[in-house]
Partner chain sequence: MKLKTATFGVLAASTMLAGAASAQTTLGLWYHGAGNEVESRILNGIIDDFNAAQSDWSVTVESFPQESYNDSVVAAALAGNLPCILDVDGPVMPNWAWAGYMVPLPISEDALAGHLDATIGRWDGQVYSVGLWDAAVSLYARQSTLDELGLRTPTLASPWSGEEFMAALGAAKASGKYDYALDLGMAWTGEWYPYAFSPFLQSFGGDIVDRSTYKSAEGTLNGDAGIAFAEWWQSLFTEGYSPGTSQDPADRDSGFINGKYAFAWNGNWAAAATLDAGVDDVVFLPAPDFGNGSTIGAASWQFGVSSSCSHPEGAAAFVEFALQDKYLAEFSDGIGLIPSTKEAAAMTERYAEGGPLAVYFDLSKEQALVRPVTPGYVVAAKVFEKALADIANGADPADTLDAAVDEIDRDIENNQGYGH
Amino acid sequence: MAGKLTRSNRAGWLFALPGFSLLFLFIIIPFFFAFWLSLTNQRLVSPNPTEFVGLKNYSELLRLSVLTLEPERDDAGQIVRDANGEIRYPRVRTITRSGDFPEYRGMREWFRWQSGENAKVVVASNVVFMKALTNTLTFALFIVPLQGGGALLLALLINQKLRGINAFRTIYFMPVVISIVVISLLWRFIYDGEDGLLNNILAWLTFGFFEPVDWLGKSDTALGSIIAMSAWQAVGFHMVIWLAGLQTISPTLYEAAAIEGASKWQTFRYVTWPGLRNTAILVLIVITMQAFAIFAQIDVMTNGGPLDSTQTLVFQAVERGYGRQDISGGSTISVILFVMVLMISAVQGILTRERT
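Model, the form predicted in complex with the partner chain [one chain]:
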């Protein structure tokens, strides 16, 4: 029935075409070009001709193997243990760098676990990429609820009729106004390990009991620090989207809820939240996409360190493509990222599909 009224091929194409053409020209075509680059040996700066290399770039990034290390034994056949009683194993470099195992050449240890008295070592052809992959996933996993939930709370807090509420709304939005590059520079002062503001405030709150932490300089706190800062910075961005969503909910619905005597929670659960369905999908997807694209914070604050604890995929793509002039390698990382996020959003799409 509705179909009859809304069916119009001509108008549909006419309205969508200008926008789609621009997107096609300036994003889709370059992306296909990047995909093609990932199948070649193209360098950023080089006089050498471009050659097609098939999936070589992909295998150089993704190749994994498991090595089994047997304990070192002394002449009597006893397992050698170090001072702490830990079993001593031969170094991985004796395998990866020996001529006997050319298949492991160039691979490095990613992680290992104990299996009986042997050690199983996972070696990767590009450990940095593997770390970037896991860090990016970790970042996304934490930032989505932090930012999405935090932004919704802020939006609800600010969506009331109070004198001066506009001023608060503007203030909450402030961190978004300043570019992330600049925010990252400022937070380097805040996170400073010796006399940084955060350490000083924590010391003051705990009457001096707090031991200063080198937030960005330790591999176990660096990523967490960047997550916290990123959530704080972009929460205002998503607050604006939630706010717009809140405003599409008719006041009459709230009035009806008030007449029915609904509690605050009931009003949220049965009026606000259902009305925010489409906004929620939008926010979820946008945060996920932005999380996978994290770059500037890393570039300014840690350069991927310490010990690769803050490497991310886009940072690696840029570092390879521009820093190391390996534009085909950088493009390969982008394509892998694209395919991965596409799969994740397909899953998100299935999960958020309207249940009818």
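Swap state to the form predicted on its own from the form predicted in complex with the partner chain:
The following holds one chain only.
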């Protein structure tokens, strides 16, 4: 028995060796190489020698602080207000550029909120990176339920024995096989602010009362527009994964549920969903990894604008690493992104694993 197990394990490791070799060569080694570069000041083309800087790159990206600004007051001690009646505060740059506060030097305002008469201001050493981090998290937060839920709904709809159902499967899957660059260019025309298809449809539905919107040119609509396009583009891929999971569920379970008089919701809750638990883990992890790796849509449709409202981590890594030739900065962002995806995927696996 021991000899058979040993031979079986040896054969399994031999079959797995090519996959492990590629994983080690193209993922593990590049990660540690990127981590080493993130601890240096390496630039793509520079006459200066590379120096070890430790965690300086991480500090420059992640350093945050909160300032409390008190209102300006006149000689009588009254609060000074502007022409609109808003309270006037000292300018943040008077603090971040002052030699009296070296801990804030070089930092910029990210956002602020009101706290009584005072203003709380969050300053960051790299505001663009913080915007990219926030946008990436926002994109993932919306795209995971949209793509996962939408794909599951489509899978449930087409998992029926109906005439012509294969045509619907092909239609839903078609955007996946088309290049994301082509899809992005197509949707850029759809979102066009002057004569885009979306504006024309909305104007027709509202009998001309709808005012055209520059969907990709406004900071409050650009990211949402990219989220909607991305959810539509990849939903067919995850639909196929859900469909494969649905077809592994035994039909006898549905027959038993029908005999017991279970409703459609009860059948889904107690038969379908438990049978899709492992599929759900795969879908959630894949969508999350794809969401954090968003780049092509941003590069083609907005180039990170307007006003950095569509900056993402991968776009920032490429922009710094190759656009600015700052290899160490791009590597630092890549390491941070890798750790984030690893942690989130682990949490998803824990939350969705089967309870025993």
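Because the structure is predicted, anything quoted here is derived from the model rather than measured. Positions refer to the first chain, counted from 1. Rigid core: the largest C-alpha set superposing within 1.5 Å between the two forms.
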**Asked** Superposing on the rigid core, do we see a C-alpha displacement of 2 Å or more at residue 65 between the two forms?
**Response** yes
